[in-house]
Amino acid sequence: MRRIITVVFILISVVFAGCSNTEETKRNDTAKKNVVIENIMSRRSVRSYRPDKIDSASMHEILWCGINAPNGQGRESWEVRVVNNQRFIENIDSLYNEYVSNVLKLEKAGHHVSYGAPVIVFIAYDTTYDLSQVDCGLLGENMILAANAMGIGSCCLGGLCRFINSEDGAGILQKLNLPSTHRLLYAIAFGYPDQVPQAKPRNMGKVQFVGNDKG
């Protein structure tokens, strides 16, 4: 009789241990989901940075996360150029200022297109592949979210690449040394935030379920 009671006790312990492990796994999975969602929802476009440099290991991790983004047919159709030379960035700011003032005729003297960020990453798409721009978008989002998780801010710079793709920015484009098959799509400024931007409202009205089965 004592042996039967012992066996039953062991079986009950195993069952409870299994349930406990299952519950712990569920809690861990929920925590992981919450961390990912919190990272996405806390990301902001930062337009003012501290002068602190981003160390090489952190920047490589951000870039590694980027190139591990989904990409069509495994082509990795992007080209990425990283500029962390302060003199080069200052030159970009200066030339962009001249373009804004003299060509666009806008009053933005002294405007830093880099927002003072210590790193600018340029992303170019493959003009021979019609879905390359999608790949580049996924690449950039991975980098932005990875950076945010590391306490590093970012801001997408579309106007800068419009300038560099023009005749006025040809000198900068040449220094980026892109293949003839590729064209600049956008850039991302990275740096440690010197501000905490507030979230802007989003319009869920632009999201529609088509053919949704409500039954």
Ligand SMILES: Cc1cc2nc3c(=O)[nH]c(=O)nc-3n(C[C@H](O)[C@H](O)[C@H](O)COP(=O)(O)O)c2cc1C
The other form holds:
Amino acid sequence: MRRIITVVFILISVVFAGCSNTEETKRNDTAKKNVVIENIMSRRSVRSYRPDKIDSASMHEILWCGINAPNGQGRESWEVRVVNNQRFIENIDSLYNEYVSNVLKLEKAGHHVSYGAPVIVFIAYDTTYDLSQVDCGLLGENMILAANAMGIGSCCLGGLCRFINSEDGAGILQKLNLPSTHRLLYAIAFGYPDQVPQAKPRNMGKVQFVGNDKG
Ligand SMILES: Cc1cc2nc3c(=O)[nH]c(=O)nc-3n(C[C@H](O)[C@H](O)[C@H](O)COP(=O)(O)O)c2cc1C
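Mind pulling up the form predicted together with the ligand next to the form predicted on its own we just looked at?
Below is the entire complex, every chain and molecule, led by the chain shown above.
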């Protein structure tokens, strides 16, 4: 009887595993072995970093990949600010903490918005160009993937920039020294990962082939 129950349990597990991995199994085997695709698929948001610094040659490579992203009309409409000064990052962490507990009234005391990353890259878009936010997104993903290929983790920080763009974050915004045409859009923390995050499930249901043969 116990054997029958075990077999039934295994069969049910296999069926469920098969259902949840349907999209995964549809993937092309050659693509799965491709280093670029493997790099894209292995990237995850890292929320805990080792204290090791990123050497300047690696950081330069990441930034160079960023600015080689496609950009509308070749305008390179972004402005990028790199913060690798630990005191500056600690200051950002503590001001954000005050904001979270005093203004948002959330119990997140001691929260490090930078997750202990040694570098934060701030990205601002040109408010006079309607597609500048696209440029900034592509720039960021290029940097994130270049970093991942070098074993460097990253995490986008949207909440931090919401704070910096608010009245309470004005002191930090001023230090970023952005031109008046630009507005801070998001930031990306970079550093050597101190965790191995798991992939969150993705929903292919939002992707549709329309007006064509099914792919
Ligand atoms: C525009 C944007 C803003 C984000 N802001 C934050 C943030 O403030 N804090 C954070 O921990 N993660 C942030 N993330 C990371 C997302 O939570 C993460 O990408 C998503 O959960 C998917 O997980 P994955 O990156 O590991 O695949 C942000 C991502 C994007 C694209």
